[in-house]
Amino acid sequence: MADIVFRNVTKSYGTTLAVDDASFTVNDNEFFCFFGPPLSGKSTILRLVLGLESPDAGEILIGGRPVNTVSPAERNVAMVFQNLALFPHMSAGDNVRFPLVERKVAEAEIERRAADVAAKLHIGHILHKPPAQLSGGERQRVAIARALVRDPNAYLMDDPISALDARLREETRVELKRIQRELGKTLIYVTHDQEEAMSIADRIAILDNGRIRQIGAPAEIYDRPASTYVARLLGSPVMNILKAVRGESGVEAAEGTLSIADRAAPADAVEIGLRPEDIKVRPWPNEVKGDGAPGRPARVFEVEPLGGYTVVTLAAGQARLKALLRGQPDIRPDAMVVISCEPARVHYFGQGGGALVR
């Protein structure tokens, strides 16, 4: 059992608060990944993992043993950092090969295991070069295939595929999830990629200046963010967060631009929270009737046409609001438009940002 632990952990840098009574558990066989925007947190709780640093206050459990004064070597576990750290002196397989050599592993077992993760990885072409010779992208996955290599208790990768190209990213990521089911290990992932952590995670910490705001599963985060922070942070374009005036039939936001017909909105809510893909945009005039239709048009601001899908950006009162739309509409900047949204997709946020339910 490679079950990771963290109670009530607190880690300080002089006056820099970097993890913040940190409690969570990550289960073992999970994917884990922690997501948020620089200096939220994320390397230094892999660093307390490791043993790199030790926590000021709370206790860190592996496999249900207390390991705040195990050095990292005991504690068994396997870290490809953000910088790689490879052996400039050796070659590429001799780095891929050393966790296993300096374990005094049978050397026909090196191979076998080294080859393994190296066809896993297209990187069977290069083992010979020096780190020197490699690409950026070459790079990241030696380091990967050094981790990979052993045997250990957990696998901890901090933002290990930045400089991959985007093509070469979503292959790798494709191959780390494939790869972690079939070696059954817990893996602890960290980026600042949402597409990356919305895609191979089991279950995702959101970070924010070294607090967990919410942990859970991808879909789960996405659809029911606990606050107007979790869901700016989660989502392409970002969900549109307004003003809400409580009104006798429901919601009414972008100075009364945008009406949700919702008796079931809560009292007190103050902001309402719309997923660009859940505004539905029509054409005007007002004649045209539908859900929530507004007595008041939007304008078209700028359109973006991405191929599959439209980004829209419309003036609604003083506010921008972003749609996304299917295929390519014809729309035109300074048209004007109904926007409306079903009552069911409607987040709605109370005094401090936190989530209300209907």
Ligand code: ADP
Given for the second form:
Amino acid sequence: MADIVFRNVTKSYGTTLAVDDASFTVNDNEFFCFFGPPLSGKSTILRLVLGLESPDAGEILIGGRPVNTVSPAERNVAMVFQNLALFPHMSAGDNVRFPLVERKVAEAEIERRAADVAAKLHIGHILHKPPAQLSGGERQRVAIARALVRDPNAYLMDDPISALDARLREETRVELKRIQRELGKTLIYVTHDQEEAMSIADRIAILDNGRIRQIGAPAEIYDRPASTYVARLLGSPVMNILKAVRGESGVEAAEGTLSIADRAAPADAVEIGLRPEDIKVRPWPNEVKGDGAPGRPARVFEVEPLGGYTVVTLAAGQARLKALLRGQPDIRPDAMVVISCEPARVHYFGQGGGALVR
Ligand code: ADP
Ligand code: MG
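For comparison with the form predicted on its own, please write out the form predicted together with this ligand.
Shown next: the complete complex, the earlier chain at its head.
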């Protein structure tokens, strides 16, 4: 068992509170991701798990055992550093074997484990080649194999693929996800890339200035962000967040931008959030019959076709909104359209940005 538990862990550097009263449990075999902007405390959390730093307050447990005073070596947690570069003068196979050779593991055991990890990563057929003869994707898999060949309680990865180009990043994250599932090991993964966090993790912890703002499965955090802070971090384009006032029959957003016919809207809502994909955009005049949603006029400000999707920026009332439409609808800049949003898709936030339940 290698679940990792933080109980009210705090760590400061001088006057900087790097980790502020953090409590979480990473389950055994879980792919757990810390996501937050630069300097939010992600790397410090990894160093605390690893034992390179000790907390000022609070308790850390690995596999049920308190480790505050346990040395990094005894914790047996493997850090995979940002740099996945291979040794160019060694074959792919020697690269993979290297961490075990370095630790003076018996030769038969080295061969067994290297073969095992090579099979899992589908690189058995390229182990004899030097890195220069491998494709970018193959090099990545070899580098990951080298990181995984040890058999630790848990792996930690600090933004391991941020240096790769976009296509290789997509490939590598799919590999990582599949490998983690097959290895069945606890993996704590740090990223500042929301798409990576969403796509790769079983659960995500959202960090803000050393504080954990929300923990949950990607879909859960996306669908039920606990605050405007979290809501703005996940989603592309980001959630539209508008000032709102509660009226008789619902909510009026940003002075004439949109009206939401939702009698169940919380009375203390001061902002509403609308995901771009939840904004309906209809031709002007509104000829669509029978869907009942009250629409408001909006002017198309700009259109960005992305192939499978189109981002439409709308000027409505006092606000600018972004809508995400499927395919390539026939919408031109400066055209008038009608916009609406299903009440059930609206997020309500109170004073201070906390999410409200309807
Ligand atoms: P992230 O990995 O999310 O970018 P870090 O954990 O590296 O964030 O940093 C969190 C905060 O702690 C930052 O304000 C950073 O400046 C500070 N910090 C991190 N390491 C040190 C250090 N060794 N000395 C002083 N301040 C540090
Ligand atoms: Mg960092």
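Rigid core (definition): largest C-alpha set, two forms, superposition within 1.5 Å. Residue numbers count along the first chain shown, from 1. It should be emphasised that the depicted structure is a prediction, and the values quoted were computed from it without experimental measurement.
Once both forms are overlaid on the rigid core, the distance between the two CA positions of Gln140 between these two forms is 2 angstroms or more.
The Cα position of Leu121 differs by 2 Å or more between these two forms after fitting on the rigid core. Relative to the superposed core, Pro152 undergoes a Cα shift smaller than 2 Å between these two forms.
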